[in-house]
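The data below hold one chain only, encoded as structure tokens and taken in the form predicted on its own.
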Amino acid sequence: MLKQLKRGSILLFVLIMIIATFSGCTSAPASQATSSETASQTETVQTTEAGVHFTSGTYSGEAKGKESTIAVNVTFSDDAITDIEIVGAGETAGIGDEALEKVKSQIIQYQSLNIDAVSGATETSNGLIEAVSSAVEQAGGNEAVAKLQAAEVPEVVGETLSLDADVVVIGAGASGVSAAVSAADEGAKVILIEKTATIGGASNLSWAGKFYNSSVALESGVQVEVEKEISDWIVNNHWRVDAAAIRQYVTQSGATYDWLASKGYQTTFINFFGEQLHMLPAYETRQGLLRTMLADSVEAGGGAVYTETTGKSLMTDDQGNVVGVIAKQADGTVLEISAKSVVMATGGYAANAEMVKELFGFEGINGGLGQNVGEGLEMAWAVGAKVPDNIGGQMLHQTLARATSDLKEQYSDFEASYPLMTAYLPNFMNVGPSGARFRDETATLTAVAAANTSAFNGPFHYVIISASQLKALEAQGMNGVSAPSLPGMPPEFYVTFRDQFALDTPWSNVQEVFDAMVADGNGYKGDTPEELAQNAGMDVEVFKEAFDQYQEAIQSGVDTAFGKNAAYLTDMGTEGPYYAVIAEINNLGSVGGLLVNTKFEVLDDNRIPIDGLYAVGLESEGVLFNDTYVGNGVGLGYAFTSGRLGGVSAADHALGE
């Protein structure tokens, strides 16, 4: 298999980028609402081979994007698109607004529907397509779309350019901006490409990380032990790690954030229930504060910033040494990259469903960026680079429910959230597809054994809960099911229901709420355990027996099964209904792929660095852990420390120093 994968062309890869989804999921229909202006239009619309024929007029269509609904008003002339106007949408400010932008642009600009999603922001590409489609079909009917669905975009042929540089990195997220970054400052010429048109990467979606004993930390009476941390660290790994990248993480990391600070990315320090966490600055300034730290070093030192340029291949010389890299602008300019060496920073294959699936066996949502397919390490290993014998390693990180973005659209953010609440606390009863329970719930209290106990079961697992569960809900909010602390959700999740957030908000229309998630599919409702069981497709014999088993540790306070502590087996009731949230486990990146030493050298098949070839960020964390990511705040962390410490490998490298 991973001889095939070394073989295998990259167009598979971007294949799969164009059908893969930033979260998982497809678009839903785009609305089929007029403006009030056009609403009186009733005349057929003939088109013919000409050509497009509309009726001219200003039209609305919306669509779902990845985060909000995309609303549009479309102008027509007779024969063309004459004008976009984006009147409502939420998308991720730096990825999704410029997609729009992008987008709407290569719509008006090629009078097609046949425009490529932009890479990163797939579902919010998608979604203004299909909004535009829906005010197509109003001013032109269904050939109308079919026109221009079909309606060829010419394939973008640039001229070839020569670039000379020290160092070039490829992919431009936390770790690709701190090698670069800590490259120039040592002299180096550094020139970094980056596929999308967004400088950050998953930085910009992720909040906090790890910097061990930053002095910031120290400075707030928070000190790890070093050794203990590191001696853990390897024996909860089982031994399968390299003992000397985790000793330099753990003891440069606390310098990673003076060297932020000092830079202008300011984050803060929170004692996160004794874990050193760092919050990285407000969302919306991230982008414009790495930007200035590029223009502050990288451009500042005569090197440049290519954004929606991907790297194609690496090049070598006659020795096998790492010599530069091929790439592809947008514009289908070709940039031939000469440079002594070479920073892979591309950010995993979480969005290739289909590696992931053969390579650990998940089926869950990729909640990373869309883009990461795996180019990089195709690249890598092309020239000889190691699959590493842990490969297949992801950061399964969080829990998700379904029925979340279905309900948004019909109830506050907070009554939308009651399904995703549940899946983080401990008193509801949990099974997988099957319908056989399978772990003790307590795990939703801790989100990398939320993560992984639920995915080693299957691509999703239901919540169960009752009649009864849902009034104390109501009366009570998570205090009448005795939660013992709030769900464990990032604060993104909550933080637009911040002051309902509490134990004691009582959740009102809890029931009317769950009855709206099972009629959008997205969880299921029986009168008894065995309707229950059989509505959700489980085995009804397998949840009979688990659900009877767990009634009778309700009763006597005893799980024989798990042993789940007493205070979590909230009674469930005698009676129904009964509901099944669709719970999904959230993949935030691939870890690993590629083998690295403390000079975050490339290593090949015979563990011999490849002269030229270095790795930074994901591609290269393999090495802290086995067979998946249990750290927290560790992914960023590393992130900025294995790019600061990789971008002064490769520019010593480069200067020949």
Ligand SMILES: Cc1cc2nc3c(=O)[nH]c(=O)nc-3n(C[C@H](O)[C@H](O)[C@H](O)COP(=O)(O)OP(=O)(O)OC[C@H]3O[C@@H](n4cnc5c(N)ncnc54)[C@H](O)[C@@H]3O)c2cc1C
Given for the second form:
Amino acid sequence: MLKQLKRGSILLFVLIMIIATFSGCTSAPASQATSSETASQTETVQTTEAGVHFTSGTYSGEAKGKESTIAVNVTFSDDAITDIEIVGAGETAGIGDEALEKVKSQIIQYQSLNIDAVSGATETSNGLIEAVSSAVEQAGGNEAVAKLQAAEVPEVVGETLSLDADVVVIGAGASGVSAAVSAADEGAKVILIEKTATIGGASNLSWAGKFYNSSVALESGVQVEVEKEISDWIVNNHWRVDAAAIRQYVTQSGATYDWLASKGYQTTFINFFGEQLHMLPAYETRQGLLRTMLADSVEAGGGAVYTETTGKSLMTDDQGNVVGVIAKQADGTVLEISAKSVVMATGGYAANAEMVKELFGFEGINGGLGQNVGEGLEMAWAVGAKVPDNIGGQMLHQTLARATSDLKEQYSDFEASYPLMTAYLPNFMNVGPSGARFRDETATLTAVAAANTSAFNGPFHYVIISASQLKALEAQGMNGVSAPSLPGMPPEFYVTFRDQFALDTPWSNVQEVFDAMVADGNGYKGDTPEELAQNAGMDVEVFKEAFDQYQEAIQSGVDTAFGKNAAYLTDMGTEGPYYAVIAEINNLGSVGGLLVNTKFEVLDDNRIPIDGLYAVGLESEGVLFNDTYVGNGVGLGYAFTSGRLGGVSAADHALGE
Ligand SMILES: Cc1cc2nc3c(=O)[nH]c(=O)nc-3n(C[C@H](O)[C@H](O)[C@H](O)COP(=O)(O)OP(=O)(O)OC[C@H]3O[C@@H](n4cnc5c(N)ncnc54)[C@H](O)[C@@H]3O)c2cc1C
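Having seen the form predicted on its own, can you show the form predicted in complex with the named molecule?
Everything in the complex follows now, all chains and molecules, and the chain you saw is the first one.
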């Protein structure tokens, strides 16, 4: 855990600050004073690696980023990189685009490939660096690459600024923005700090949130019976949840819909199989809308928003009350922010593989934000916050096929998504890593059930498909295997092939695509079940027994092992080849880490509030669930609602109300 830094230790802290060079402020500071003890030494330094020679001209390079291939044209003089043009990249809008621009500027400014990845966009940053490296190699050979990889980025020792506010919010995801806005609306002077350059966190990547019995849901004639919902929720989580927190969410989240709409963040109601979901505004507009909310409330109220500013530790007084935050900006500046209330909205630890492994035992894919590594939890635990008993909970809500990204390099998005779609259909046999069948595959129709039933077996499972099933898909699309419905994947998975995403679209080329999957090392093939098991590293006997039993179920229409409906026991034929698709579980975030009461005050080991410390969003969401997130839309619904309510509590505390 991070050691608590108190005011007296700030000077020591500043001495070890290392740099980058871009300003982290998006707006003028609310009130600030340069620490009199620390002289400002912030200065942009440009270096050129001596002795690097290029054959001048423009060279192309490309490398894989997070979502796409990043292609660049790099222009060289005899001894320097003079320009980088990004000619192709489809990285995550917002986070990815900003990272590309930042890394590109730094490579040119420092004439170095030794650039730190931008927080939250590691794969994108490294992809760009690799693409530029390839151009450097063409212009100057391996020697030039080696020199630029070794070229030091100059260190800058930052100054210390002392700021003050009524409320500091750490993290600008849905929960942090909501907390900052609602606290400011209560009359508090608020400072919001955010580690990355992006406002909105995971909400920028999400689809829809659940606001119970919102005005629009009721107008649409969809009403949830509150008491039943609450009691079902409690029972489904084995009673080991905070009933008061659940009641608060179920009864108060409806108002969040109107609150967001009144601020210009208009969500759209959808009756999703009886669930009251509200789709967020268009992806490309979200960050702008949240920034407007912050401008209208936080900045208009005399507060400020600092991006590229990372919360490092909490300040406490001699009674242990939380009285502020110490943060570090991307340019090395240290902010010492005094405040009466601090709201932790840092989004959990899912990107910290070690923590996830230790606390959950899970080694799946992190589909959440790369910068959420548990810093907020460490800060809070360091000042005495309780580590909850259900600390390990994760948001396992999606299934991925390992093959998709490589196949997208070779095939259209629709074709590349064939293996992925099979993971969302109940018509195929599913087995765990050992080869044992582990569920009624009907679970694949519900994303959260699909992910959690698989996770019990580890981080992945196999979807088994036969040659005759591929032929049926090729001839008649998903109708060929009697798929009951379209795969229930998140809409962003099929946004680029919406027109082809239909049950009757033939899966042309499907055998070739599956063979490419195997050639890429992202799936397996065998002419017989035994050969498939052998190639996939399963226990051959275990798989063969499960396979034979499944064939009997297909023939008899009775699945004695798991009770799958006969309609989904799709014929597999009697001949190979057989394929195994590697289906992995995508973890969207850790759920919980701080216990809170219904005022969102963080509790200590005796379950007594730590004065001045609040937590919202994923950091406190463990109060709603036992060991597993079982919601649909609760992630967003709780983030916005806990932020809206927690911000009011934090402001009331700060303003003495
Ligand atoms: C791909 C994806 C799809 C999803 N789809 C849905 C959906 O459709 N419906 C749904 O309900 N939920 C969905 N979720 C979950 C939902 O997005 C989250 O539960 C919710 O947005 C979390 O909000 P938050 O504010 O708690 O955390 P985050 O959005 O993670 O925000 C935390 C913020 O804190 C910042 N931060 C971290 N550490 C520090 C630090 N030390 N100092 C300063 N800042 C820091 C981060 O940069 C980040 O901006 C999805 C999640 C993902 C990843």
